[in-house]
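Below, in structure tokens: the form predicted alone, a single chain.
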Amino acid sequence: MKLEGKVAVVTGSASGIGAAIAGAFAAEGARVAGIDLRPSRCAISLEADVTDEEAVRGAVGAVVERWGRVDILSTNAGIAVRKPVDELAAEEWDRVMAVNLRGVFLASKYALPHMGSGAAIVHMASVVGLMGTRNRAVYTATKGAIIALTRNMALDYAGRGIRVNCICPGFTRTPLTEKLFADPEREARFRALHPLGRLGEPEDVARAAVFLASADAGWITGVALPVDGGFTAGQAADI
């Protein structure tokens, strides 16, 4: 098993991609602690708001008290608002920034002191962090920032033997996106944007997370890996 004996902390672990990653890590032999506002199916389930510094500090501390270290951090907690800049309320901007970006910062800040050589961090970005998508101003801003943060963290912690990468999923079936795919015609349009002809499933992303967290990716750091059915390769239509 690729993650035998590793200690993994997964934020956003109660549903969607985070839940799939937690399950995939466990299936590969890791001891998994999930951090979410809701209970998750992990060896340790910690209910905490990733925007709350003391809550995150306490949750990571509980993992270290139980298992002594953190070998893998996977940050997945996220929310979205579909609006352009002039329609966004400042409160909406602040909330998405807090969950999607501050949450990544806090989880990293408190996990890193307990990570040693060979440890890995896998952040969850998005294809919209690599290319613009209409009506997703603040969500796109957070995902672009995560990609930049990933590269900087990779440089900052390479000397300690800690690898930092992120995944950029294409449009994937999760509770966050279910409203987008409720209409069959709209779902068909989303599928057509992906040259491989289908939407992503959480398990597609989870398999990539296992790879990046494992020794198989031991010489990979600072990468934003699209897992997107070809979405970022370009438009497949014959125009």
Ligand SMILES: NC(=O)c1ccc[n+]([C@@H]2O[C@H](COP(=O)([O-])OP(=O)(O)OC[C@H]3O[C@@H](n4cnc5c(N)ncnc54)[C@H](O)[C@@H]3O)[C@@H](O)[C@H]2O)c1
The other form holds:
Amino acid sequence: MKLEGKVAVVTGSASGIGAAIAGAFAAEGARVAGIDLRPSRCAISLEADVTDEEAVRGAVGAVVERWGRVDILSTNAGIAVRKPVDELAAEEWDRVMAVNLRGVFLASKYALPHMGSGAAIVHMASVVGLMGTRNRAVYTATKGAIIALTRNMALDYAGRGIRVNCICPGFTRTPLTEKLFADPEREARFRALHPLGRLGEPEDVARAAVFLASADAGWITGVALPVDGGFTAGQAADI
Ligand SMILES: NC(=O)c1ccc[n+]([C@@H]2O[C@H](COP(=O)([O-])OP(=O)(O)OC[C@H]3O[C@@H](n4cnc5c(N)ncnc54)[C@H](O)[C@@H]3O)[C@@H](O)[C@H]2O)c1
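Could I have the structure of this protein in the form predicted in complex with the ligand, to go alongside the form predicted alone above?
Next comes the full complex, and the chain you just saw is listed first.
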């Protein structure tokens, strides 16, 4: 088991990618605490809004009180709004920034004091943080920012032996994306963007999170790892 005895905190753990990561960490021997608006299937399930500083401080504090430390932090809580800039309400901009970015900051801020040498942080960015994608202005901005934050945090905490990486998934089947894939023709267009010919499953992303959280990735920090069926490799069409 790759994560035997590790204490893991996973945000966005009630659904989709975060739930798969929580399950994969537990299957590899970690004790997993989930933080989500909704209940998670984790050894500790904490219901908290990741944008609420006191709630995040309290949730991480509850984990440390019970298990004494944090070895792995995986940040997945995220929301999306599909609009270009001129159609976005300022409130929509603020909320997506708050969940996707402030939430990552707060979880990191309150976990880091309890992390020691050998600990690992795995943020959830996206391929849309690496490449432009139409109609997703604020979502894309948060994911690009997570990639930049990952590099910065990797430098800031390397001296303490804490590794910080992020994953950039391609389009993955979860409740967040199910509406996009409901129409078979549209689903086929999404599939065609991924040279390996299929959409991602949450478990595809979870396996990469286990790797980055484990000692197998012991000399890897500051990277943005695409897990995307080749989406970012280039133009999938034969032109
Ligand atoms: N599904 C994809 O195609 C895809 C691709 C790239 C990146 N991602 C990223 O992966 C992460 C997980 O996405 P998913 O597809 O599994 O979505 P999802 O909607 O299935 O899960 C997101 C989880 O975050 C929780 N959450 C939302 N707002 C919260 C808040 N304020 N506080 C606490 N919890 C909150 C939700 O309750 C939910 O359980 C997100 O950061 C998303 O941007 C998803």
